[in-house]
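Let's start with one chain on its own, the form predicted on its own, as structure tokens.
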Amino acid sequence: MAISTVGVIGLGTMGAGIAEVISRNGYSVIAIENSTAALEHGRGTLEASTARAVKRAKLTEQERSALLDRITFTTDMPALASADLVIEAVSESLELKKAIFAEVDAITPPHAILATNTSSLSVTDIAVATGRPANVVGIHFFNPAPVLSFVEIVRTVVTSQEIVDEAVAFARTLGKEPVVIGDRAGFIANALLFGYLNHAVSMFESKYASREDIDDAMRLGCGYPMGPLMLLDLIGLDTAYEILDTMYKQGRDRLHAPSPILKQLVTAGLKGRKTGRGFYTYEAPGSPVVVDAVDTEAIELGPTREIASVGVVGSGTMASGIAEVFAKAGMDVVLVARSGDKAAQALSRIEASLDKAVSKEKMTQEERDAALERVRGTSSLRELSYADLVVEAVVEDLEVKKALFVELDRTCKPGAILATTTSSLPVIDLAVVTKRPQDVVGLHFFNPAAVMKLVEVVRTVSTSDEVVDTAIAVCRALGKHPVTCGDRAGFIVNALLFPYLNDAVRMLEANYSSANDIDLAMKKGCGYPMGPFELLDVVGLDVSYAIQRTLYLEFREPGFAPAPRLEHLVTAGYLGRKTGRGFRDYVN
């Protein structure tokens, strides 16, 4: 069937974007709203969006005029009598959608495809409201529809293959990358995204970390385009609540039960950007400009200790990267390794990294030479006796780290701060083996330390305010962005990241979709730099399994239990890129 005329019902942000992208690709569009006021608002949205496209040289003025001319704006549902495809994009109410589909079914010709843009509701439940459920399919666009190239094509158990094929072909004519999936709550992207978002809300609600630190941690630590709380404001807290509630009712996964604060904000009318206030307050309804954000870099600190000399214990990639960062910031660094050879290897790694920075014009030859002169290697912990700060970056083994902290406590001078760069182990377990628990803090750098700006500053119940403020000041001096949090498994980033990765593995185990399609969904639909399986293979499945197991043992949340597939791959020795095989095979 050749599709030439497309109906779009609902001209909110999503519907207007869908109408724009369809018209932009040469189709005639019948745009429907339920009132004149709503219709004019939708028309205004389209006109503003296309005007921005002209300003950014994405469209010419002639193309914009032709695009708008191809759209017929009306409140008259019978106008859909000539449509070959109708896409519904109204609010996430099952009863409302069913009523619309029943009405459209009576109006449109028998060959017409009836599609819903629902992000979480059952397409099957919507389809049975018509007399032609075989012609009903989900076509789930992502916001903003004119920009994001991913589309989920959702088939029910009764959707005909011909209709699925036509929906896929249509999406491709729009320049989209479609993935066909079954009718399950949240589909791919939202099923993974909203569990993560809900977890971030719970973290904020418990006052574990500030909204700015949670958002900054995920942007800077994972490369996400937007932090979870600001993303929820963009999506709309009412929409997020409905999606989570629907997912919970279908799957009964407690991790999808909406956090109470979400309902409270929605009930109070604080629905995010569209109302001018959600987790953040905005300049005006619909504005992206936040007016109450806290500049964490400007927060004044209390008394701090002077840090001039630094010790780094370890010889791996992380240890050498941390040593390099301190040296570039003008501090004298002693790097302690298990042997002289290991220390030499770490120094060679630092030298190679500095040479690379010079070749990329990130620093001068003089700066490189000065930084290298500030670092010396040794195999003796006694060399740390004069250090003001010691950062431990050895293997992620609690017993190994505890033994090291006993030695550091004996060796280091009074007042020296002892820090661990552990990514998941309890910092307090290291603090209590010393006679100075008030001087122990977590400084979780991210790999590669020389590049990544984020550092999680982890305070235990014993860490003094002076030590926390000193750690923050040190991070700022290094040109890093510190975020503070309590001593809880995973801290901020890993506590949010790894349950999401684990959910992706469970989705694969259930044969709901392939690793390639799941990765595509999260990269193209959510703007993530890597899909979950790409990332798992890079991190290392053994590392991922260990972190996930730590999270499960701390929180005792059934949903955090490591997915069996992950455990089986680790047992088989398939650890990702470093072994040549993980969720994918790699050519060394």
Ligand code: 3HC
Contents of the next structure:
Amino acid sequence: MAISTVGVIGLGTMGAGIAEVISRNGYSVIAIENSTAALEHGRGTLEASTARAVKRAKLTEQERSALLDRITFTTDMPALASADLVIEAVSESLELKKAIFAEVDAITPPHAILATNTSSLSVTDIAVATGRPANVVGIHFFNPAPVLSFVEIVRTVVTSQEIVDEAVAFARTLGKEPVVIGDRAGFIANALLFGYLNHAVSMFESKYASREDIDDAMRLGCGYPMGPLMLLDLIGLDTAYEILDTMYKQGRDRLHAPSPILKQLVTAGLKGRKTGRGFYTYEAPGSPVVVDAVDTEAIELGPTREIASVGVVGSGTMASGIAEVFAKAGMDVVLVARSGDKAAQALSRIEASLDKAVSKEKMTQEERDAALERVRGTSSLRELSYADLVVEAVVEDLEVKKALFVELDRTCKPGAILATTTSSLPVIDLAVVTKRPQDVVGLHFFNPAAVMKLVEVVRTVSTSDEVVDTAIAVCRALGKHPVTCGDRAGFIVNALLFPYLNDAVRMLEANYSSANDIDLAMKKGCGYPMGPFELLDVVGLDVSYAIQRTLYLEFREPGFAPAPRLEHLVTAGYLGRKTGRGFRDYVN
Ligand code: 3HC
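Return the structure block for the form predicted in complex with 3-hydroxybutanoyl-coenzyme A (3HC); the form predicted on its own was the one displayed.
Next comes the full complex, and the chain you just saw is listed first.
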């Protein structure tokens, strides 16, 4: 069947975007709203979005007016009598959707495909409200629909294969990458996204970290296009609440129970970007310009200590990367390894990295020579007696780290700050073995340290304000972006990232979708730089399993229990890229 006329019901954020992308691809669109005011609002959204596309040279002025001309705006449902396909995009209420589908079923020709853009409700429940459930399918777009190229095609147990094929072919004509999946709350992407978003909200609500720090951590630590709180504002807090509520009711997973503040914001009418205020305040309703963001890099600090000379303990990738970062910023660095050989190896790693920076024209030969000159390698902790700051980056073993902190406390001068780069152990456990717990802080760098801008500054219950502020000042001097958080397993990034990766493994285990389709969903639907299975294989399944286990043991959250498949792969020695096999096979 040839589709030429498409009805879109509901012109909110999603409906307007869907109508735009369909019309842009040459289809006639009948755009329906239930009131003139809502219709005009939807028209305004389309006009603004297409004007932005013209400004960005994605459309010509002529194409824009042809696009708008192809859309008939109406409040008259019977106008759908000529539609070959109808896509419903009203708010997430099952009763409302069922009523609309029953009405559309009576109006549209028998061949018409009836599709819902629901993000979490059961497509089957909606389908049975019509006399043609075999023609009902889910076509789930991602916000902003004109930009994100992923579409989930949801088949129910009664959807006919022919209709699924037509929906797939239609999505391809829009330039989208469709994936066909079964009818389960949240489908692929939302099921993996919303647990993470909800967790970020609870971090914010409990004041574990600030709004900006949570968002910056995920953008800079994971390369996400937006932080979770700003993304929630884009999605709409009412929509997010409804999705979480539906997912919770279907799976009874506490991690999907909407964080209380979401309900409060929605009740107060602060539904995100579309109303001009949600977690952030925007220039105007619908505007992407935030007017109340705090410039965390400019926050004034209290008294700080002077840091001129730095010690780094360890000789692995993190230790050499951190030593390089300090040396490049003009500080003298003593790198202490377990042996002279190991120290020499770390120094040659630093040299190679600096050479690479020169060859990529990121620094001059003179700058390289000066940086290298500033790093000294040794196997003696005694050489740290003059350091103002020591950063420990040895193996993630609590006993080894504790023994080291006892030594550092004995060796370092009074007032020297002792920092750990641990990513999963409690910083307070290290602080209490010293006589200076107020001077112990977490400085969690990301790998590769020379490249990644983010550093999590971890404050324990004992760390002094002066030490936290000094740590922040040091990060700024290094050209890094510090975020501060409390001393909980996973800090911000790992606590938000790994449960999502673990959920992806569970989804695979449940045979809901394939690793390729799940990776595609998160890359194309949410703009992530890597899919969860690609990332797990890069990070290493042993490392991922250990972090997930730590999170589980700290929070005792059943939803954080490591997925059995992850554990089995680790047991089998399939650890990801480094062993040539993980979720995928690699040619090393
Ligand atoms: N038509 C065509 N292209 C357009 C356009 C339009 N109407 N409007 C913008 N664009 C293009 C821009 O030209 C730009 O392309 P370019 O880089 O080649 O110039 C690109 O789209 C990005 O647009 P902007 O410059 O306006 O914005 P940003 O670069 O700041 O990116 C963003 C904004 C696209 C929202 C990005 O931050 C992003 O991808 N965020 C993640 C969004 C996400 O995760 N969405 C999924 C949410 S879940 C969901 O929707 C499911 C639902 O059920 C809740």
